[in-house]
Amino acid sequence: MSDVTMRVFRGDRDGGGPVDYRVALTPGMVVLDALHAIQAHQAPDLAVRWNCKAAKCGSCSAEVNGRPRLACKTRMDALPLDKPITVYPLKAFPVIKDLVTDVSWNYKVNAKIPAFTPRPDVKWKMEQRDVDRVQEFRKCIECFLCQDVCHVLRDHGKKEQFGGPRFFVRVASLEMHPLDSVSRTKLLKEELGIGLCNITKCCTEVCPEEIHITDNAIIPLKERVVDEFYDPLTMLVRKIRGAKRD
């Protein structure tokens, strides 16, 4: 059995820095196991969120060796063990303590999105392909890794102008539902700032549920916004209809 150095951020809103801990490796160990070992034997006051330890609750999000990951899904033997393994809190959100960040902003964004609103007197029958299309988006566990890696939030801090990939996924699950009756394109354009996304696919790369965020959610939503607000033919038709009403 060998040891590995875990370089873990310790601190709070006022600042902090990395602290090194030596942890004994065991077969099948994941990063969350190493953090629990530190809590059990060296730093009982180490703050880290976790719940299911099955990569389904999204609680244990952190930046391991600089990459946003789920600590419970990141195997130690998949990391280079000849140098310290760094574990830092999500950069895009304010630190509360150690590896715990304040992600409450996400729930404020979520509250802006109109809920599922079925058409009145609709027959609740759907084709399987329609079910499959929206079901992919329902796999989201709200780990907020996609929010953390998005440069608009991570590097530019545009939380007032941008909703982020997690909520483009949520809007897509509603907009593409064949029984929903509400249009959210104006919200996407004016409040969620989908135009700021330059589709680098970094959000797709870190998604633990392997949701095709960019290709299946963001790009189709961008197309809807363009069709609604920038398509010249649509604008001409609206102009003609407006003239006729006048």
The other form holds:
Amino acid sequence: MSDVTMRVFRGDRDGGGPVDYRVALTPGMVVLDALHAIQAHQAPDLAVRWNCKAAKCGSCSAEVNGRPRLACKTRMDALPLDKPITVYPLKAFPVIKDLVTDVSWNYKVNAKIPAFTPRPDVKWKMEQRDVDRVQEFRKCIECFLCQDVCHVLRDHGKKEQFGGPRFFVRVASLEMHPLDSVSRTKLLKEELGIGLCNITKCCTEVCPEEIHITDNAIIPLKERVVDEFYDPLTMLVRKIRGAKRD
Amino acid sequence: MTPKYETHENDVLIIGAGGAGLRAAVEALAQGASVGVVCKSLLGKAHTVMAEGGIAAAMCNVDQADGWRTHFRDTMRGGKFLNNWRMAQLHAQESPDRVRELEQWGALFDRTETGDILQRAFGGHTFKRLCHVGDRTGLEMIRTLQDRGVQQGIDVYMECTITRLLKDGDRIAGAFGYWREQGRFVIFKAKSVIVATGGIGKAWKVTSNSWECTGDGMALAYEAGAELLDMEFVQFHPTGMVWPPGVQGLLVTEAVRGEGGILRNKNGERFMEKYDPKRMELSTRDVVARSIYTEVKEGRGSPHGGAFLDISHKQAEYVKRKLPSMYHQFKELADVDITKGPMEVGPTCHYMMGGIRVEAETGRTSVAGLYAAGEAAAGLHGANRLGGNSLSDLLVFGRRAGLAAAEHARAVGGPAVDSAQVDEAERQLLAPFERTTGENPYTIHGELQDMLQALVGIFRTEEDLVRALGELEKFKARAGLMRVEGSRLFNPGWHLSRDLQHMLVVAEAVTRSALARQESRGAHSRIDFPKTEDAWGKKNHVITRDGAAMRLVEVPVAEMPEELKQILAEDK
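Moving on from the form predicted alone, please list the structure of the form predicted in complex with the partner chain.
Next comes the full complex, this chain leading.
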């Protein structure tokens, strides 16, 4: 088989740019294989995260030909091979080196979310059909591609006000757990800024686990927030009492 | 301590954030200890994530006739009776509670029709015993433990690699390592240290393991004076992908067979009829791996040198629901629709039964304050591990190690860090940068993988193993002279140069133990000694460090109490 040019971002916090590498194609090759070939033979210090190589751990996220993807799941033969394949780090997070970005912000957001809290004296019985919809959310492998593509984070950088799709999925998995007893709507509204999402569904499009992030997680959560904070009757009562909206 | 090093202090330091490390952390926290967890990757990416089939626990939700005694017996039989009987007993008795606990912390298992946790069949298990979430049970487990640990307040030190355990006289004092990101050095002071670093698969060429599985914890513990047990027992999982080349070795879950998958050779013969007519595809992993290997070697393999594994006789919707990640994995990476046709599979280096020798109840090693749990520890699985017994192992013995480490930390004062040890660890790390000539670590690693694959694989001979020992000496010499390019900033070549040292220690321990055991038992198959010998069934192998040399001794397998012997004697 022939060679292909990989145009890979090399650099760090202080800047950088693309560097071209020629890589020999092998059958069934994925982008991560090509990056490993570069490491082994041309640039041993090329920084890229990876673990499972099977789309189960969500470590090797990158922007391949401008699209956020898992490098381990992106087949070379699905890309146009007559021109260079570009591989860049996730744009929404600061570069540490090459394809490795600083995703620590995500862990900080996650820590704000109250854990699963079962109802007291709960019977540990659940129907599969009730579990099904939550299991969809629990498929998330935390690749952060949804965070990367979300314009609220990517273009507007609102990391202080907004949690991002990944954490709406996590909140949904807790809120819709058949045996959970805690409400997280106030957190959604005030700290995770769910109102900033205008449901463009970019997150759903890039999810490698095919979670219906917008339809099954974000929209139902938005509805919960609206029900609790913007119900017209409740608002009227508040206005009459002169109370500030919570 | 010299102020030039960043220093963190915890009562209990846990190295590794897979299932065992995180379960240990949760328990140590519950005991009131301050807990630090160091992991080579980001939190939640540890290899536990790849565990697919389920957690073995005699919950009796599907088969009421099950119970801890049957689970104990299956585990001992699967391990060819080399197991530490006490570990096998505790494991069988405690795993149902550990699974229930996960559920109470938010894990969502597949359900039975009556709303309980669903259990599936697996190789070597008499009853349907594996609690599962489709084929992504490991992800569910790690996410549940991670959320629990973070919420309870563990200190997580992500993307940090430990290169040396520090000692204060005979007791543990902490660990030294580097931040992968910036390459800065860091000291962790701790009264107790738990090694939960997982396996060693990355030393072999065809493996289901990730880059992290380089035997770090075993090598670190060995260097700190702990003992390694039964290192000859390396599990080759029967079903890894064989095509295309980039995914060679990638795990194909045993759940495919658990759900009814059938193995055939290129002539369409269901060859397990020959090797284990009673259990067929659900025989133990050692047997199935050898069977596939033999079919291929005798010319009856699939086009890419494997066997055919077929689940397409089941309804397509059922396959997609119970084996979703297998469906996607084959469709996207191999252009195979498993609901329509067979997969090609072959053995892949998967799991280490051997490891750090520990006391059954506590996970304590022979070094004061040092504990081990999970794949890094040895004893539970004997000569061969049953599928599903790993995740339950992590929970049962992770918890026990966390408990014991916290108790130890309460009982002792703060240790002192010896700056001479730190200086030496730093010198070792920096040496490859100072050389102007020398080989690239990737070259040495690749050749080491080829060598172990060829000489210390599924079938072994004295000739090959002796050759392997000679080769390992050459690899050690080469690794002592390798050169790293670039800076200390997130430099995978540099990281590999250090991991390689750990792989070399472990590889030598495996090879020496394999050479010494002149019989075939479980995962250890000697062509020159094909029989399982009763006399060898009474001996475990223990490896210790003797100066610069590795010393191997035989120790008697512990005698089990009469009531457990009775359980083993009962049929079924």
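Positions refer to the first chain, counted from 1. Please read all numbers here as calculations on a predicted model, not as lab measurements. In this text, the rigid core denotes the largest set of C-alpha atoms whose superposition between the two forms falls within 1.5 Å.
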Any CA movement of 2 Å or more for L236 between these two forms, core superposed? yes
